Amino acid sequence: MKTTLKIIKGTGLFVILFLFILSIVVFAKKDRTFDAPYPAIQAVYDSAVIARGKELVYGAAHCAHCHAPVSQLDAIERGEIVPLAGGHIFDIPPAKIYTPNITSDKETGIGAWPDSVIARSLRYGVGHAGSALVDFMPFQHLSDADLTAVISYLKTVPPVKNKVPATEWKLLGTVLKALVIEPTGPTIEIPKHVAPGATVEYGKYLAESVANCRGCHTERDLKTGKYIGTPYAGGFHMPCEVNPALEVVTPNITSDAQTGKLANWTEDDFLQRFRKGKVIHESTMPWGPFSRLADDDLRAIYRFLKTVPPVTNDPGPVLVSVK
């Protein structure tokens, strides 16, 4: 009995000591910063480049879905050009994240940021103050031409004064921020330009570097953001933006004969479905922006997805109750 008590006492002291050391490390590293190169990207005032930026921001990249409040979602679905003044809330296990104001306002937006700082945030996941950004934006592999277009357009956006609250890190998030979360940068050589067209190559570029198809249709751990499922096989549970009692579960969009959404869809079926826009009100997919993509863009995405290896995975119903 005495031996058992000694073991319990020793274990308890070890746990206390471990937690004490961990708390010191977390406190010391919770505000760590990172170095990353500044891309040689500069805004231009060419009307065609700005038009391409606007097309990406309100189309395939669907920036407004995150950089506008939930109250604006219906307007975005209708195709209205809503201000990108931030304030959308993502309440996930690590933190309550408020998306920033990305209008050209110099006090509360990005108007005072150099172009290279904005480019570094998008390509390397390092914020203007050097902190790691949560990996919500899949734009690390955006071509130089498209990154230039996006920044050029954002520079033309009228300023909107809207001070967005800072991210509220929870205990789990503070630990992850200190020990786990790091910037997500490019893993391939960045192309100077990707030629649009109804090709597999352009479809892959849109699906993986612009529209974030892979990011939503692959199971991820909401605590860390890490991918834990097979690409495009669905099963990612995410909070429903319009009904907190529900979660949205992304479907399998491979061509698996039993469980894949694309198994029996022709290319024209794919286009017709996207042209309908949102049919499930609670869906978090940006159907509105995607419904307005050019035919060749949608055909390119379809043709790429048909090259993805089929995966047997049934994620279940699209809407489920929060556990």
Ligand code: HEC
Contents of the next structure:
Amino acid sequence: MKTTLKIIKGTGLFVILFLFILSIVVFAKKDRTFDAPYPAIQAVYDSAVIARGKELVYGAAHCAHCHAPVSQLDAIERGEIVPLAGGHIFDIPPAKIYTPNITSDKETGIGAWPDSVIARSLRYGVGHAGSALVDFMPFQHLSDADLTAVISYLKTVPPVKNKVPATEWKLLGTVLKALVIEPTGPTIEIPKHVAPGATVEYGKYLAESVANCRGCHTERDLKTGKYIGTPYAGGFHMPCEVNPALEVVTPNITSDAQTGKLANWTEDDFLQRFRKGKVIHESTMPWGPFSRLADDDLRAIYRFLKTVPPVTNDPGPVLVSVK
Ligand code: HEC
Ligand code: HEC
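What would the structure be for the form predicted together with this ligand, rather than the form predicted on its own?
Now the complete complex, all chains and molecules, led by this one.
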């Protein structure tokens, strides 16, 4: 009896000591910053480059989907050029994130940031103040040409004054930020330019480095953003933007005969499905921007997806109630 009590007391002390040390470490490291190089990217005033930037921002890269409030989603789906004034809320286990204002306003937007700072954020996942960005954006391998185009376009958009609240870190998030969350940087050599066209190579580039097909259609841990499933096999559970009572689950988009969406779709079926736009209102997929992609872009994506090894994985229904 006495020894049991002693052990319990001992364990209790150990737990208290552990929590004490953990909280000191978390407190010391919660605002840690990271180093990353500043890419030699500079905005240019060339109308063709700016047009390419706009096409990416409101199309394949769907910046507007995330950098405008949820109340604007229907307008974005319809193709309206809404201001990129931020304020889209992502309420995930580590934090409540309000996307930043990325218009050229100097106080509340990114108008005062040098081009190389914006480029570093997108390429290295290290934010303007040095902290690790939560891994929402897949642009680490965006080509030099496309990164230049995006930033060149952003420089031309009129400033919109809109002060967006800072990220509200939850307890779990504060611990993860101190100990786990690190910037996601490039893992391959960055291309200078990837030639558009209906090729597998361009399709892979769009699917992985621009349109985020892989980022949503692969199972990930919402706490850390880490990939835990097989690429394109679906099963990523994410909060529903328009109905907080629901979670949206991504389907398997490999060509697996039983469980893959692409098993029986021809290239033309794929194009037709994309032209139709959003069917499930609660879907988080930026169907509107994708519905306006060029035929060759969609063909490229299809041709690439057809090279992805089929994976048997049935993620179940698309909409489920939050547990
Ligand atoms: C899937 C949603 C999503 C998409 C798409 C997206 N962003 Fe973001 N972006 C975010 C979130 C969330 C943050 C804040 C991350 C953080 O603070 O940890 C952010 C932050 C930023 C920042 C600020 C980084 C810093 O240094 O603080 C810039 C600039 C930015 N995004 C530009 C863009 C551009 C340009 C595009 C399109 C090419 C884009 N974003 C597409 C979600 C998105
Ligand atoms: C922000 C997350 C997100 C992104 C990015 C995304 N998807 Fe999806 N996708 C979903 C969700 C959620 C669904 C299920 C709901 C629906 O069908 O709209 C879905 C459904 C699909 C479907 C099945 C449609 C049907 O009618 O059954 C296909 C095919 C698909 N996505 C392909 C893609 C491709 C290709 C890309 C990249 C160009 C992509 N997705 C990017 C979230 C995403």
